[in-house]
Structure formats: structure tokens, C-alpha cells
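Presented below, as C-alpha cells, is a lone chain in the form predicted alone.
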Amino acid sequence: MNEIFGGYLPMILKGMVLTVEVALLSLLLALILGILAASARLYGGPISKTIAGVYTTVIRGIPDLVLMMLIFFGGQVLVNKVGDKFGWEYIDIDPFVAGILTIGFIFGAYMGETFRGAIMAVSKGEIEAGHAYGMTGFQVFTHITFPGMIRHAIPGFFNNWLVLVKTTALVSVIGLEDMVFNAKIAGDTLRQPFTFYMIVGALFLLITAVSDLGMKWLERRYKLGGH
């Protein structure tokens, strides 16, 4: 099969493995950076709140694309700048960190919606219950705010993972050497674009599939003792 694709299937594969890297890395930033934002709109005083509040509503407000290229390029020129003010040498920022940053720092913001919403939803009949019953306030945030969060959060954080996966794309525009980017290549090489790049979208909808199990079992797991 592999001669088939001009030898390329093993690059395009390779480039899947960091496509997958690049996402996983990306949703941990996203899911600190969320339950972060998320904890500051609810509980945070009111500085916190308004930093949170403006960087949700900036992140959401910008394009993906336009974010990957001031980040990458913007933050090399930024960083460069101010090396030159300490006599530092030149600084070449890796395309696989600003990727996993971007990727992460965007999410972040739908996360941190994601996990506001969940919380808010949590009955509050519950949370008193669990305080008249003598918990303390850490007991009922692991035994019941946590648990009924993530049973309310598992919808919108799977349909964020999902935008997530397909975002990664965006990493080859900035010179990563994901599925895309190889596909790419072969695609010119060949000159047969359409047969990569179909390749690239079944990978992709794999890639899916496999979430979309995960995302069941999750909601096997936290429906237990659910309502």
C-alpha cells in the first residue's frame, strides 16, 4: 500500500503521532487555563473576575488563525526584542510549543465557559445538603460540586475536544510537520493533492471515532449515582 501513496504513507502517519501529541498537550493547557478562568468568574474577587472575563471574550472574539500567527510570529519578534535589551541571543521559538500555546491558550477560553456552565448547573439543593450534613467546604467540592460539573460538562467538553483536533490543522501554516503539512508535500510532489488529503480527512474522522468512545464511557462513568 505504501507504494502505492509514492512512499508517503509512513511520513503522513508520522505526522498523524504529533497531530495527536499536539492535541492531548494542547487540551491539558486548555483544561488548567479553563478551570482557572471558570474558578475566577465564580469565586475570584473583582480583579479576577474581569481578567477572566476579558480573556474569554478576547480568545472567542479572534480568529484561530490570526492568534497562531501573533503568537508564532509576533511572540518571536516580542521575545527577540527584549533579548536584545539583556544581550540575549537570537531566539527561535519552537513551532511545536507555540502550537501546543495557542492552541491551548484558545480553549482555554471555551473551557472556562464550558466548566462555568457546569458548575452553575450543580443543584444548589445538594451543596446545602452536603453542608447542613457537616462536609467541609473541600468535601463537597470533590464529592459533589466536582462529580455533578463533570457530568454536566461532558457534553460541551467533548464538542470542544472535537473543534480542538480539527484546529491542530492550523499548526502547519507555522511549519510543523503534522498530517497536514505532509500531506501537503505529497500532495505537490505527486500532484495528486486530492488522494492526500483525503487520507488526511479519514485520519482525522479515526481520530474521532476513537473520542466519541471515550466521550461514552465518560458519561457511563459519571452517570453512576448521577440523576
Second form
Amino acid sequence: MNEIFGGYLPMILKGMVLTVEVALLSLLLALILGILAASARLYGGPISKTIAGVYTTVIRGIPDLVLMMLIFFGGQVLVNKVGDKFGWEYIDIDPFVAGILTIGFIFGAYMGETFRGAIMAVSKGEIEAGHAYGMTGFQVFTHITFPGMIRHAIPGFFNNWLVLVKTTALVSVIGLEDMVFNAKIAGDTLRQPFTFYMIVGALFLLITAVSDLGMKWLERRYKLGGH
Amino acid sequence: MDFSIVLDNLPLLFKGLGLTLQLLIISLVLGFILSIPLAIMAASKLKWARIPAKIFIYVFRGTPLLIQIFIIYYGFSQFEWLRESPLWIIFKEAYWCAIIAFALNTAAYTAEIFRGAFLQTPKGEIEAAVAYGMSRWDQYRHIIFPSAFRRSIPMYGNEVIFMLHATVLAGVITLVDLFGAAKILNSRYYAPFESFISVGLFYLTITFTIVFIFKLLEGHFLKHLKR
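With the form predicted alone done, generate the form predicted together with the partner chain in the same format.
To see the whole picture, the full complex is given below, headed by that same chain.
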């Protein structure tokens, strides 16, 4: 196996680990931002509503790579300017951090919309019933709104995750050594770009297939009494 | 920030805008044409028609567009027979490679939208068509297409915006579209904010225009669903 791919297979797999790391950390950031954005739009005052609204609209209107470049190169300029003022040493913006910030920031907007829809889909009657039983607002949220919301959010969440995984391929453009970047190096060195990009494509399909199993499990877990 | 850089280079940006719109429109048209037979095949009861279409859709939706474009532009050069064939005139050009990748990609997503819409056609309508003695093709032409295309308008609008954002990948393979223009500005003046914010605004404007056009289309074609 190693012979066939000129010993580059481990490098591709190492890149795959980085791809998965970037994807999971971005997902974590996206979940936090998504919950914040959804709560701001549903329960916030006029100011937080506007900020959340602008956030989701602007993010969804600008291509991901433009935002990534803005954060990567712009962040570098910003850090240098601040650094000059305080007399810091030169600081390099890490493509790993820039990639996660951008992807997390983008998918926070999509997650926000998914959660907002899911929270609105929890029936009013159930929430009223909770209050009628004398539950506190917090108890209503943890026992009724949240589990109900999860059930409605799973399909949208899963869809966002699949798009997010594919978006991680863009970090190779800002120089992060993910599996796409490593495939380019291996492909160029061995003059077999087709072979290596096909391998990486297949690995992306593998991630998708594994995620699919994960979603089936989640759906079963939260199906309690549904249809 | 010094936005005079942007003003001085407006011709470059507008040229980039021209290429972005050109790539978008050509690939959408080609992808749309390709998506209809694909969707009919994917919705078919015949295995030999359904399975290849489903595999095509699964692979193109499951892998990053960046990989697809790299396989076509960089990967295909691995094959000597292709480099020596007349087809090489097409595959050596980043422009045509971008269009091929975009068209195949949007064909897969659009086919999935149409497949869903075809299958949602009420059974009664098709039974009525059969009772009238319509052939399968007549059923599609007179019964299924008109209602399925209408139902698809909102989803197709999202796909058009997705494709607009995807065209930035042309800038990754050396073309000077809007994103490519921003990259040039950034490297020439080291001005990430000015370059990427200004093209971001371009993309935002096009996105809003597309949303507006699709709202008009929905108002016209989906009037019967409005309350």
C-alpha cells in the first residue's frame, strides 16, 4: 500500500486528522455562536436582535473564502498594528486559528437559524403545560423546550455539519496542512495529482458516511414518543 | 484604512465582477440543463437509471467543490492520452475547468432539489394523467414539470446563491474573478481590509439582488400558495 502511493499515505492521513480537528473545533464555536444568535433573535431586546440579524444576513451573503482571507490577512495587519503600539515581538497569525475562527463564525450564523426554527417548532401547548405543572422557567427550558428543540434541530444541524466538513477544505488555501494541502504536495511530487485528489475525495465521503451513522443514532435517541 | 486603493482599481474589480457573473450564469445554465435528465433518472423506478444518477449526486454533493475543481484542473493533467488528445484545448484552460466543475456540481444539487419536487407530485394528478392515456413523457411535460419547478423555486434560489459564493474558487485556480481581483489588490498593496471588504460588499449586493429576483419569481409563480 505504502509502496503504491510513494510513502505519502501517512501524510495524507495526518492531514485528515487535522481536517477533522478543524471541523470539530469549528463546530464547537459554531454551536456556541448559534445558540447565542438564536437566543438573541428570539428573546433579545431590539439591539441584540439587530446585531444577530445583521450577523446572520452578512455572513450568509459573503463567500466563505472572502471572510477567511479577511480574518487571516486582516487579523495579521491588526495584530501587527497593536503589537507596534505596545512594542511586542512580531506575532504570526496561525492559519489553524484563523481557519477555525472563520468557519466557526460562518456556521454560527447557519446554526443560529437552525436553532431558531427548532425552538419555534416546539409546541406552545407543551410549554404552557410545563408552566401549569408549576415548573420554573429554567425547568421548562431543560425538560421541555431543549429536548423538543433538539429533535427538530437534528436534520438542520446534520446538514450544516456536512457543509462545514466540506468547507474545511478551504483552510488549505491559507496554508494549513490539512489533507487537501498534503494531497497537493504528494500529487505534485509524484506527478500523480489525480490519484491523490481522488483519495482525499474518498476520505471526505468516508467522513460523510460516518457522520450519517452518527445522525441516525442521534435521531433514534431523541425520537422518544415522536412519530 | 485607505479606500482610495479600491477607487483607483475599480476597473479591475468591475472586470472581476464581469467574470464572476459570466462563470455563474454559464455554469447555472449548463447545470440546469444537465440536472433535469439526472433528476428524472434519480426519481425513476428503474434500477439501471436510478443508481448511476444517485451515485453521481452523492459523490458531487459529498465532496468539496475545491477537490472537484482541483481534480479537473490539476488532476487530469496526469493522463498523457488526455494531454495529447484534442480535448486538451479545454482541459488546459482554468476557465473551462472552472465551468465544468461548477456545472457538474450545481447539476448534482439541482437534480436533488428536482428529484424531491418530482416525488412530491400528488398521486391523484398522475393517476388522472394515466387515465387520460398520457405517455410517461407527456405526464412529465404537462403534469409533473409545471408544478415541480414551481415548488422548487425557493430551494433553487438558495442554490443560485450557493453557486455565486462557490465561484470564488475560480480565483483559487488563477482566474481573475472578483475574488481573484481582491487577491491581486491585497498582494499589491498589502491592504486586506480594503480589498476583501470591498469585494465582500460586491458579493453581498449580488446576493441581495438574487434574493430579490427570487422573491419576485415566487410572487409570480407561487401566488396560489400565498394567503
